[in-house]
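The chain below stands alone and is given as structure tokens, in the form predicted on its own.
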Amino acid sequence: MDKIQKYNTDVLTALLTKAGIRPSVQRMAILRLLAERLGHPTADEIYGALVDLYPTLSRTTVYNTLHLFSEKQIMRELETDGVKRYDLASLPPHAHFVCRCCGAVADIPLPAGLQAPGNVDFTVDSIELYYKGLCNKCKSSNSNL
């Protein structure tokens, strides 16, 4: 999926403002850079990615920017093996794959019709589904995994 394509700076002010955020200057580069880069960064990633840009960007504005963002459904926290990464939430329903030797994320499709069990005793507001392995790198280079 091409996300850069999906979401322009009138859609991405847009969705904060829906969400009742205020679009500061940080926040829009913070949801920018989630809706184009692929990957499922880290805190840390867009903290770097972003401030050579923005020298005033503090690690402390993009922790409480993401947690600010999941709070409001904007974005997804995901966790894989200790480390949190982030998606759009806006983004089709997928599962990740997660390559247990380098830590890369991807996205896979989930078949139509996946939903939780019926018959249970709670309420499901989102399934997480996490295939882990080896990614095509990983795996050419330790041909002996």
Given for the second form:
Protein chains: 2
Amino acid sequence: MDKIQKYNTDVLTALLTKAGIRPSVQRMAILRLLAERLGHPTADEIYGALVDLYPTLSRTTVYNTLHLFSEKQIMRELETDGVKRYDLASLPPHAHFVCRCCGAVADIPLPAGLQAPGNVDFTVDSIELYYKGLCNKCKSSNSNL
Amino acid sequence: MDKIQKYNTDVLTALLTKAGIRPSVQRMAILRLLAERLGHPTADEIYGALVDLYPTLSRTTVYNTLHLFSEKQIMRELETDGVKRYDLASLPPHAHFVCRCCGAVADIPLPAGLQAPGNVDFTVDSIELYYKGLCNKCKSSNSNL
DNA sequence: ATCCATTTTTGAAATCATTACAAAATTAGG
DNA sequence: CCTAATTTTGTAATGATTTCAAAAATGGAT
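Please supply the corresponding structure for the form predicted in complex with the DNA (the preceding block corresponds to the form predicted on its own).
What follows is the entire complex, opening with the chain shown before.
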């Protein structure tokens, strides 16, 4: 959750409308959060970031919306450390580095030529590539490990 | 959880001993289950498969053992669908296909040349590659999706 | 504008996986 | 066979997510 980029409301509204999703206040707020504050937030982090602005916001709405967005390919679900994290699907495909110690998640370019295997037993609709290990911060601060 | 291959007790004992793990009855049972009935069981599936044979077995022991084994690189943790699954680390590295509908997990050969990215900001100790989609069984039975 | 049907949001309770913890059981070595 | 260290166990706690039904908001027709 670092870089910030302003998005036009119309662009975000269109993104939802095109997917057949009504752009309610809550849905727009969640979409805007993901679009502007890039990062890989959990449902609870999203709730925490928005509840001050929308005091009646419910965690259930956040979960509902995240499910809806994932289903409609607006967001992608990540499984990095036992908790689900969310990433904008309109971002170019990329891999993720996950720090085993602090849980930090970083975007990594996908290796060239990575594609779904040609297998007749199933149809692949998404590829998730995780590199797990230690980030430099944890490596230097924790002399152990 | 399908293929079955008999393992010599000595081989499994040595695997634990070499890692500095005492081969208790419970640990051996869990290791043997993973080694013989290849598959990608969850902690609960392991518990369920063993509790008949070891009626005093505790879920906590299963979790403890799985953590110990993962730490000592005897097993690898998979995150396929919100629940942790386990895979023998002594198997050759491979990717996994995950069915979004029934949760089936299948081993897939790793694409050639996949390796940790050369980034100075972190040290990678494992690579996890998931292909997610629908297996043929779900594709044909569920006409929807 | 007002009504009605539909959709969306909400909050509380339930569920599921996992962890924490302290007591009981087991084991290894002297 | 005693004692200390390790391992296992069961229960309770936690945390993330889901379920569910009621309340609120919305859109379209009148």
